[in-house]
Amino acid sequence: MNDAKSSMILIGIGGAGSAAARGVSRAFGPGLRYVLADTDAATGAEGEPFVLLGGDRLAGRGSGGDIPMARLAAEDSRDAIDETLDGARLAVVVACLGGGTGTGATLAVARHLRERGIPSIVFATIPFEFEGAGRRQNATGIMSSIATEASSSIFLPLDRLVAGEDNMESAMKRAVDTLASGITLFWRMVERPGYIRLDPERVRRIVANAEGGRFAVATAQGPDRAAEVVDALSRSPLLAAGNTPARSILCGILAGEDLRLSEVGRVAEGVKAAFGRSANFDLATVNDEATFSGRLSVVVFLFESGIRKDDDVSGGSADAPRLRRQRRPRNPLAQGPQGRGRFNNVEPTINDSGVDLDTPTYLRQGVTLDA
């Protein structure tokens, strides 16, 4: 069910993105405000909040892998999307890139949220290597454009997300569970905090200024669970060094009533030591005795920019000004810094495959140039 009072909204885009959003809803429980959006009418189930993208254009039959068509379908449906955004001050978007709707519609939705003045954080997966160069190029070619439109973007290569899993069913379950766990804990930190609270407006400001990011979740139990969680996070491939060091760290701890003060201190100190003592650090705890008694789960978000004093993060209405932040789009799968150069202040040029032609080819394809 949706919570009309919540200022946060989860938007699942495409079939896979909608499945991930459902996973978040199941993990969070009643009260999560969310909406599913797809070009395929079959995605929406009875009683679920659902927006059919491009109903007149595609008649609910899906985009057929056509990225520009999916983008146009989302643009056609801006009024329907707006009906779900009443009072929203922060949007969490989840999608799987590489296909049609997840790739094209995510760009259009992120752009619409920016124009509405609503900060957004996009979680998007990148196809497995074995899915072929075409799907991966669709994904990597659109990433810099999504990063330009979203306030913050976290791109998750599926190969890293399921590292160590060989069974196909287990790997896909792990991918959905990891993504859902991270988003759920993020949500709980804001809306169901425990002893250490995180101001929702500060979270909104962090996301509005965060740009690119990475995240991972680790869970342990037993007398050394805090140390084990920190060790697992420090070795997580999802938190591997990016193009720039972390400027802002958001850490959430989920546990039962047996959570000890010493464990909170050990997690905080370990995370700061592993990912940057000079970064802005925010911590929140969430208490869930029913499901986490004896267990400790920690989520870490690393963002490449922090809050600046002169940032204007007004938002939440159609008349709100655009977020005042200079964006530095980059391809997170490429090496070295990436910018749009002389195209920095103009709209990206997207071809029929959804590829940003203003980004050099070697960056779009993740090629490292020899020095």
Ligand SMILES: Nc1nc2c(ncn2[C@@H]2O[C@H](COP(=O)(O)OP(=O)(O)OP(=O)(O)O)[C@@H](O)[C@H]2O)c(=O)[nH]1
Second form
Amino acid sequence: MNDAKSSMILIGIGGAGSAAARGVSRAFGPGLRYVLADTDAATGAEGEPFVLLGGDRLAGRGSGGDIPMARLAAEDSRDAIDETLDGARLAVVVACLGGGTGTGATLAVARHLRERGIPSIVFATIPFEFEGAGRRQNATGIMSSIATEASSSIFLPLDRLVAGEDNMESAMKRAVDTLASGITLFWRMVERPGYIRLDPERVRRIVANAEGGRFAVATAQGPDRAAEVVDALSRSPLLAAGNTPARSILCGILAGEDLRLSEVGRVAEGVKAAFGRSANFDLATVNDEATFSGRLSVVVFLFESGIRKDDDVSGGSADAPRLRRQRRPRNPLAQGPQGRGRFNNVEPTINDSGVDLDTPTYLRQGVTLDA
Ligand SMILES: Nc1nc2c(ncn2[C@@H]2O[C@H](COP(=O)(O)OP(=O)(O)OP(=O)(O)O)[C@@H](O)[C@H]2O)c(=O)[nH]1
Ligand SMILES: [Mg+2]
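Hand over the structure of the form predicted together with this ligand; the form predicted alone is what we had up.
Zooming out: every chain and molecule, the one shown earlier first.
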């Protein structure tokens, strides 16, 4: 169900991106404003808010993995997308990179949101290793373009999202569940908080001024649950990013009514100690007595750039010119310094289809070289 009053909208793109957005909507319950967008007419269930991308171009049959086609389809459908954006002040986009629509349409939608002056945070997964080099190259070839268009972007390698999972089917399912639970928590921190809430305008400013992002969720129960959660988060591969310090930290605590004040303090202290005391730190709590009695779940979002601790965040909103500033595209999978010597921090060459031409041709075309 859509809540016209909400200024945050969730946009699920492509088959798997739409499944993740639907998962968030189900977990949140009524009131979450969302829309699904796909080139495949079968994605939208009856009664669901759904935009069919590229109706004339693709006739609802999906893009069949064609990234440039999916991107054109999304551009064709800008008016239909616009109809869903009325009054939106922050867009959360979720997509799974690798196929045609989740990859190509996501870039087009992120660009469209930027042109409309709506800050966006894109959650995008990178295919599993077992999906093969082609799909992974589709994803890695477009990441820096998406990072440039979106206000902030969080790229989640599926392998890291479910590290340690061996069974393929449960890994697939758990990956989407983890992604959906992180976004659900984000939503609840803003729109259905417990004792401490995040101000939606402040979140909007953080996202609008951020660059790279990371997120992870950890859950524990028992007397030491706060310390265990902090320990798990500080070791999470999803939050590790070489030497890139976090500039903004959003921390959400989900618990039942047994949440103790000392636990809130311990989590806040532990997260600050793990991810940087000089970063801007925002905390929210979310109550969930029905499912969370005894359990404590903490989500941490790290943004590599954002409003500084001493910035004035009291008034105003992110302005469109700021959204249009040039960003330095980055390789979100990189764990350390990017590039060396004269290639350090060099802008990649991206063609009109979003393909990174600095990637060697043999890699882009999936040619195997003899050793
Ligand atoms: N975890 C998980 N990931 C999935 C699942 N299905 C697809 N994916 C991931 O999502 C990526 C994109 O697949 P789809 O969403 O099917 O593709 P699409 O965006 O609809 O693109 P086209 O159908 O080619 O237009 C895949 O490469 C996988 O990494 C799933 O059931 N679970
Ligand atoms: Mg599809």
